[in-house]
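A lone chain, given as structure tokens: the form predicted alone.
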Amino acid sequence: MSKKQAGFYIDAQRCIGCYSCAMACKNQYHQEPGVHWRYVYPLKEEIYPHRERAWMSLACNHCEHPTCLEVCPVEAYYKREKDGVVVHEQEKCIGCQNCIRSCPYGAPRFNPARHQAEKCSMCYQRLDAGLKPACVQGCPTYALQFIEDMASFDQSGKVQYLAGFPRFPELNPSVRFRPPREPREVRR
């Protein structure tokens, strides 16, 4: 990466699956019922076979090479020069759903009431005001964090592709994870 690229860090050891991040996003943007730009997914039991659960809070990954931007016929997407945030301009969207079909992470969502695609734009208005994204601000355990520049982010102990997170290196998603730890067994 030569330009600055913002991203998200998800610490699966801190995430308690409380959905505060998803609710903070809903409160910020008032999405239609059933439409969510951020969602909390439990790791599948095949991946994390423990009684305690582990979680992934996911939204748009603001990829270095976003497919949504490439397939949009009306240029409703653009990538900001200053931070690499992929912004969707809803007023330009014609609802063709090309972006929804092309994104392997399922980030753009269809809003049936507006007949348009929607997605996380990393609260770029809040970033411009010196604030954190609403989802990050709403996380009570600091499991979800904003990465200002992926190039300077300390990646020790972190991974780009957590088990269960689709691997598409050609897109280079701007998200890093701290994998969940194995639960401790206490015997008495």
Contents of the next structure:
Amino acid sequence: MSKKQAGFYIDAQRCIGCYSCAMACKNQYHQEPGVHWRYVYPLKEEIYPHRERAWMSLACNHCEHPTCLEVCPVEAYYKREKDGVVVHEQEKCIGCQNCIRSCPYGAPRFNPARHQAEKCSMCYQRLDAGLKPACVQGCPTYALQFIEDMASFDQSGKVQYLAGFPRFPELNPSVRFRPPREPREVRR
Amino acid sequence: MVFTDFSLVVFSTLAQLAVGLTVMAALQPRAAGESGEVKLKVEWVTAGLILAAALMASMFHLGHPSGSPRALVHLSTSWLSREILAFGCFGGVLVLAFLTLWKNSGGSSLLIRLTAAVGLAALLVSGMVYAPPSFPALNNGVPVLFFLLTAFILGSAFGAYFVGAERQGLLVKVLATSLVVGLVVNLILPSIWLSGGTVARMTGANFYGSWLYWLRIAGEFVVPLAVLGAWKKIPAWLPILLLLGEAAGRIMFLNSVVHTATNLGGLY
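Please supply the corresponding structure for the form predicted in complex with its partner chain (the preceding block corresponds to the form predicted alone).
Starting with the chain above, the whole complex follows.
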């Protein structure tokens, strides 16, 4: 593991499914129509069988052992030593889409205008300037938070693999979730 | 995921056909004399041209083909880099064997066998490219098995063009065996997927629910097996039918196998 590993904390009890995080990412990077690096996925009824809904906001998980980095034939990906952020260098990308096929979380996306892959970079330029990622800053309920170092993050009550989020321990995705709570029934 | 890029279908099918032709050339006893040698040379040139067409088609898959030479830089972990190197080696040995054949110098039979071996190794490497963890149905030996079957089915079928009708015996046996194995594998595999996790089950359902799948079972396996059983030879139209069947199978392989990300928020 690199010296430090940054990550995302997704609190499904606070998330209201407003897509502000996805929109903040769009506003920051002006992605092509239809391309989104962060997206809000509703938990399906088979997992959360209630009239209320629950969501998880997902982008790149900046895995400890990223598949994208491993499979890229032109070494367009690298992992920053200082915080473990997985960065995609577009000037190196030849648009083979091998990373898109191989990432089990579907993080890299194809940009049809540039004919290249692209993905969340955890706003590393903002991190270097002492700011939080745009999606984290845009969340109105603090449901999406930035973890500066996974090693020192308080894990109590949190899980790495929420139901609805595929389990790939060999990748070790740098995300933690607080599972949604059962909705309370109010009787009148 | 909606698959719209046919360049991968063309590349993988033709490259495996080229490997299959060299394997059959290595296995097939030749007619003595000049006619056998000429047919072998023609077969070898055909395999080379088919491989060249396959490699050309692979360029159309890339968003930036001009950067393709750089795809060799990540041999340490990328199976795609290794695949490019493996097919490059296959092409190199194929050309070398042709030059030896052309000059009628010694060692050509050794080089023919070496070409076939390198081609089979390239198929193994190629299979690993298509077996990432994101496709639970393929994250195993299935891609390699599919690619080997393609090479043996198409190699033995198209190889019949380059031997006389009286010397088709071995090719008919290889083709019939490959078709039986292919039929069994293709019938059973979706059932195995249906007994797996949610995403693998979705893949199995996609296959059994597809008209293309059933058309391929009938057109590429049942009908050709009946023809081989009845005629004991490979008619000239059969390789074309098998090529179409393999292309249909490859479209399903690339389009109907479900990616884990398609079910985010659902059960796994």
